[in-house]
Structures are given as structure tokens and as C-alpha cells.
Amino acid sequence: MSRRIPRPKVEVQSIRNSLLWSLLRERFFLGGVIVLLIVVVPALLAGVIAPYKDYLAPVGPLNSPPSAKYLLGTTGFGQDVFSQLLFGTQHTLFVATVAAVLATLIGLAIGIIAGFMGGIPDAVLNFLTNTFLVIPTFTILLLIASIVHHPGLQLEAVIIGAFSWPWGARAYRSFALNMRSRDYVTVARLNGMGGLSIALTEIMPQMLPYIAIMLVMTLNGALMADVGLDAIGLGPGNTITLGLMIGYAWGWGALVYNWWWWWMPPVVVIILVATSLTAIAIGMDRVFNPRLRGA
């Protein structure tokens, strides 16, 4: 009868509680979360608080500046900018979030398999990752978006997510390479656990803080990719996003005629979201990274 080898005792729960408490006291993280909530909550409530639910319909005079009736003015087509901003923020965040989650899942699967298994699987997946890294991602996105004429929000998210995983995969591979020689992984092997089981139960939990940081950074990148595609007219054609608002304002001369209320609100929202996500990632890194902890 075989005897199972006991795992080294690690006070995982107390460590996690300590890190969580440190995270809640981290100024960068808290500041980023507060700013992000200020933007996200109204966007999620767009269907309730937007003055005009049909954000593409003309509702007032053309190019009207902000007023009591139109809080952020109207576009060159008489559409309410405030309503478009709320729904546009909601749609842009949807695309960026789905793309970031998809990219994280792909990168996580490839990184862990490559780093944990080593050998031929590592060589093949590492080659695939490096190949994608040297391909100009935004150029590929431009090519695909131009072929798929005016993709929907869901398809646009899948397209962005499918090409946003390589940096994450490389980072997860490095982490898995480091983890596979740890004592508790060796004990798990000696106890007969399979590779998938070890990856899910022994390695993944140790990577959660790192995965969270990478997810936030990927979300920021997906946001910029979505805004870029939409602003140059390769995004969805039957809805509104922050990038589409900028693209329409640019295309119809808002910058030339100084109709600032048309293009400035989406630009401000994009800056706020990108800055808040960066602050959140910095705060998480300062807490989770042992080299920066206490700096």
C-alpha cells in the first residue's frame, strides 16, 4: 500500500488575507478603482439614465452646444451627445472586457502548458507565441476588420481577443517554469497527481495575483485597440462606441469648426478609463510584487 507524501505547510489563507488588506490600502489601486467606478456605473445604467434611448435618432438642432436640455450638446446630425456617451462607453467597455478575458484565457492555457510541460510542447508553443509577438497586431486587426465589413460588438471583441494573448502567454510561461520546480509541485507529482490536476490545483492558485495584473493590462490594450478600429471606421456600423463618436466627429469637421462638445467627452472618458486601469495595475504590482512591496 503506497503512502502519500504530506504537502509542505504553507499558510496560504493568511498570506492572501494580508495581500488583500494591503491592496485595499494601496493608494494607486484605490484611486484607480474610484475613477473607474465613476465612469463604469453611469455606463451600466445607460438604459435608465440616458435622456434618449435611441441614441442614433436626431432629437434636436444640429451642432447645439451644451445646455440644460442637451447636457453635452448635440452632434452634426442632431443626436444627443450625452446619451451617445453613456451607451458608447457601455459598448466599448463590453468589447474591451470580452476581448481581455478571451486573450487572458488563451494566454493562460498556452503559457501554463508550455511552461509546465516543457520539451516539445514548450518549443512549439513558444515558437507560436514569438511568431505572434513579431506580427504587428494592429495591422492584422485592420486587415481582418476591413475583410469583415462592420463586425458586431461580439465579433469585434473576439477578433481583438484572438490577437491580444501573446504577451500574456510569455509571462505565464515564465511563471509556470519557475513554479514547476517548487517543493509542493514535486510532492504532488510523487503523490501521483496528473499534469492537468497539478496545473489547476497547485500552480494556478499561486498565479492568481499575477493573472489579475495581466488581465487589467490586457483590458487597457483591448480598449485602445477597440477605440482605434472604431475611430477609423472599421468598427460596428449600427451602434455607437467611444471610437465611433471620435470617428464621426473627426469625419464631419468637429475639430475644424471647434464643435468641441462632440469629440471631447469620449476623449475624456477614454483617458479616465486608461489612466484608472494603469493606476490599478500599478497598485496591484506594488502589493503583489515582492521586490516593490513596501517601496
Contents of the next structure:
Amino acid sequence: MSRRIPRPKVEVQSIRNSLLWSLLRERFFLGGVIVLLIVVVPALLAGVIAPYKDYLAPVGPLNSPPSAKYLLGTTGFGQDVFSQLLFGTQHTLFVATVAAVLATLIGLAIGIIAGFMGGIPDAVLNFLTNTFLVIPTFTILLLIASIVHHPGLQLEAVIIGAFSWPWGARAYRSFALNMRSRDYVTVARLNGMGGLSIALTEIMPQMLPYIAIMLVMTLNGALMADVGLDAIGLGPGNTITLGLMIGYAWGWGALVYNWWWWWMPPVVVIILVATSLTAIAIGMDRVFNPRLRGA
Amino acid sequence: MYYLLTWFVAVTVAWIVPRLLPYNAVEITVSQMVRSLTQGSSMISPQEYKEMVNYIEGLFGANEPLWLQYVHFWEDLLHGNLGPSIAFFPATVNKVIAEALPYDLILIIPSTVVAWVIGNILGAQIGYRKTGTITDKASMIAFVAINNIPFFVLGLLLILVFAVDLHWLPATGYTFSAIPRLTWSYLPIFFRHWILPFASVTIVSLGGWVLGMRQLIINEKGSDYMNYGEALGIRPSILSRYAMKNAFLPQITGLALSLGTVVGGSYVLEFIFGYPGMGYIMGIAATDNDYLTVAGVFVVIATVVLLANYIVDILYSVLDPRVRVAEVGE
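Next up, the form predicted in complex with the partner chain in place of the form predicted alone?
In what comes next, the whole complex appears, and the chain from above leads the way.
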């Protein structure tokens, strides 16, 4: 993959810059980032720009369509949809991000240990990875949800993260396996470097672009899991997320009575975030994998 | 053998997860049971309450040492006994699953197969054409967007269009006015409720296969044998068939791996549509703290998905001569 970062210190800087440049020139990447920012920045500023800070409090008439006072209308409980959307996006992204980072760390640990050590650890870890790859992750989440009711946002993030690592682990393992037999790794080993320091100083830097791509994909998966759990009503109570918004709207008949302003905004945000994340991953893949360019 | 071991681990997960959590499953189950039993005006005497706790404890084997619990768990499982259901009391978990499973199979198998076949053909067509054109890019963005919508979100949009606006189809996947039977009068009713969930799964899955196949064909196009074929002047229609045959193989592995995602994604969809499959059952059971039912469904789903993977594996070895030879050689 990216054998493009050579050793000499002088060149590293310029190559990193040119890598960044090619990233920004890549339309998929740039488009994805722009769309993502349009969604994320207002969500992060929810505390400042939301017209109604208490997003669960009834502030207006029930089920009123979008107006100047209520930008996206109100819910069946008279809550302001726009404020809910801002905070909901923030909370959902928080859960997805924490889950994705956690899953990436677990995946990296398992993948690198398995791929780099080989032998029995590899056999065991690889078997475990494949097993969790086959079992539908969402079933495990439901299994936990049947016992843990209404976890907070943090707990939900940890639960989702704890079961989102298999795809990453698999990818990191095959990368580490590939790296292990490279000459420079052998040289490092002959120089008396330990397994861990080789993994950290020789293999990790090569893996970074790869990790970035997998992180974005995992983020997308965690987002789906979170939205799904919340929509069925197994997410956290007492707060708002995109999934909860859809769940409430659906549960109180917004779909049938055509109160579209209640459930359409979270749906649009989910589609925008998911699509832009995938576009970013595709863009990065093209830049880091020169073979794909022009395709 | 490999699959048997995987199954063993998967089922063990169903047993281990509640015991790892710092929650008392017995307590939660008992309180849930009391709640559902006293929904009328009936009261439960302390005597009855104690009996119930004992019964549930026996069920979970909470008064036995851990290893014995595990043994009993397997014993019950191998006897095909998954215990009573609390959310659907007085039905047993076995009965609940037996009623839901057919609905899942008839939803997931056709939609997966249809999406796979159409997606691959479409992807091959798109990939074999000149890439980088505006149509190619536009279609790629469209498929990326479609592929990243959760099933149930597309389901919501489909309900809005076909059920709420056009009144062509019902908004839910189930009707209580018709008794589910394999009769000619029930089939059209079922079909009307089935078509929207089916469409949701198919359309979303389609995007992934199109994108995958497109990339695979592009990779094949750059390979030596294709260049050689082109240099020899072999007709493009024949060449494209060669490329497709080679590109299909990774897609078959992808089919096996996608199953878990499809099954997981369809839970929320079933819940939204009120489609009475296992996802719907699990959603209700999980909301009601009915751990036994969820665990039972989990075991069955893991079993079915693993079986499907096994079948795809066999299919793969039939289709790929290299794997076939390797297996005979062993």
C-alpha cells in the first residue's frame, strides 16, 4: 500500500504535504468533508444556536408545521424540532465517535498482536474475530439491551464500541501479516528491536492511512447501530438522539398523519452523515492506493 | 468442524453476556413478570412471589455453581428447549421463534439473492464501460448514498410514498384481520404487507454489490490476461464474460459476510413495519427485559447465519476450481 513514506526525515515533511494536497484535490474526500462540516459544526454549537436549550420541554403548539418561530415545526409534544435536531445530532455523533475510537483501539490491538505474533495467538484471535464477524452484532447489542435498560449516552457508546471491532481487526491483521515479512522489519528485528517497538515504530506509521480509512468506516457502522438501537426504543432515555427522534415520531404516528417535519430532518441528517463518511473513506482510499486513481 | 466451533462460541456468548454484566438478570426478570401478571387488578401474594423467584432462579440456574449452570444451559439447548417467554407469556420461546422464523426467511433470502444478482450484473455493466465519465460518477455517488441508508430509514421513505401518499400499500407488515395461513386468500394479503420491507432491504443492499462489482471489474480490466485478450482481438462481449467470472468469486465471500449485517439491519426495519419476524420479536422482548426470549432468538439466528455461511462456503468450493483441487488434495 503506502510504501510511499520513506525514511529520510527531510523528505517526510514534503511528502506529507503533498499527500494532504492530493487529499484535498480528491473530490470525494473534499465533498464529504464539506457536507460533514455543514452537519457537524451546527451540532457542536447546539448549546449556542439552538433556539430552545431545553430540547425536551414543550414550548409551542402540538404538531405545528415549520414556521418562522419554529424553524422545523414542533413535535407531537410541542417540542421544537430544530433544537432537538441540533442536540440529537450532537449526541448521536458523540456516541458514534466514542464507539468508533474504542472499536478501532480494540481492533488494532487484536489485529496487530494476531498478525505480528502469528502462531497460537494468531489462531485464537483470528478465530475470535471471524466468529464475531459472522454473528450479527446487532443481536448482541439487543441481548445486552434486554438486561441493561436505558443506558446513558456514554454506556451506550461503550457497548456499541465493544462489539464493532471485528472488521477492523481483520483488516489490521492482514496488514500486519503483510508487513511482518518485509525486509526492513527483518532488519529491525536483527538489530535487536523488540516485537512491540517494531510494531509501534516500523509498522504503525505505515498503517496510519489505513487506520484512518477503517476509522471512518467504523464510525459509519457505529452510527447505524446507534440510530437503530435508539429508534426501537432501546437507547438512552431522558435525552434526545437522531434515532430517538425517529422512534418517537414513528411511535406517535407522525408517519401516518404526515407530520413529515418531525421525522424527515433526522432522516436527512443520517443520510448526509453516512454518505459523506463513505465519500471521505473512498477519497482517502484513492489517494493512499495510487492504483485506484483514475478508476 | 470450524463452523461447529464457531457455533459453540456464539452460543456461549448468549450465556456469558448476561453473567458478565453487573446486573441481576433474575431480579429484572422477576420484576418484569410481576409487572405483566399484575396488569389487571390481580395481586400477588408473598407466597406466590417467593415461588416465582425460586422458579426463575431455577430457570437461570442462579442457585447452582457456574459450571453446572453452563452444563444445564447446553443440556436444555440440545434438547431444543429454550424456556418460557415473558413478553409473550404463556407462549414458550420455541413457539415464538417457530412462528417468526418463516417470516424472516421469506424476507431475507429473496431480498439478499435478488440484490446480489441484480447488483452484480449492474456493477459489471457499469465497471466495464468507460469509467470516469459524468454518468459513471453520478451513478457511483447515487449508489454510495443508497447503500448507506439504514434499511429502516429507506422503509420510512417508502411508507411515506406508497402507503401514506399513494395509498397503494399498507404501512405495516402485518394485519390482524387475516389469520396467517398458507391459503390462497392469505397469500395476497401477506404479499401486500411484505413488498415494502422486501424492497427496502433489496434496494439498500443493491448499492453495495454494484459498487463492489464495479471496482472488481475495473481491477480485472487492468490485469494481464485481459490486456492479452484485447491484444489478440477477442470480442469485448467475450472478454467481459471472462472478467465477470473472475470478479464473481470475491463477491461470493462477500455474500456470506454480508448476511450478518443484513440480518442485523432488518431488525429495526421489521420493528418499524410491524413485520412479525424475529427482529420484531426481539425488539419487543428486549424492551420488556425478556432476556430469555432474546437469548433464544440469538441462538437461533446465530445458528441460521452460520448454516448459511457454511452453504456459501460449499458453493464457493464448487465454483472455484482452485479451492476444489486443494480440498481433494488434502
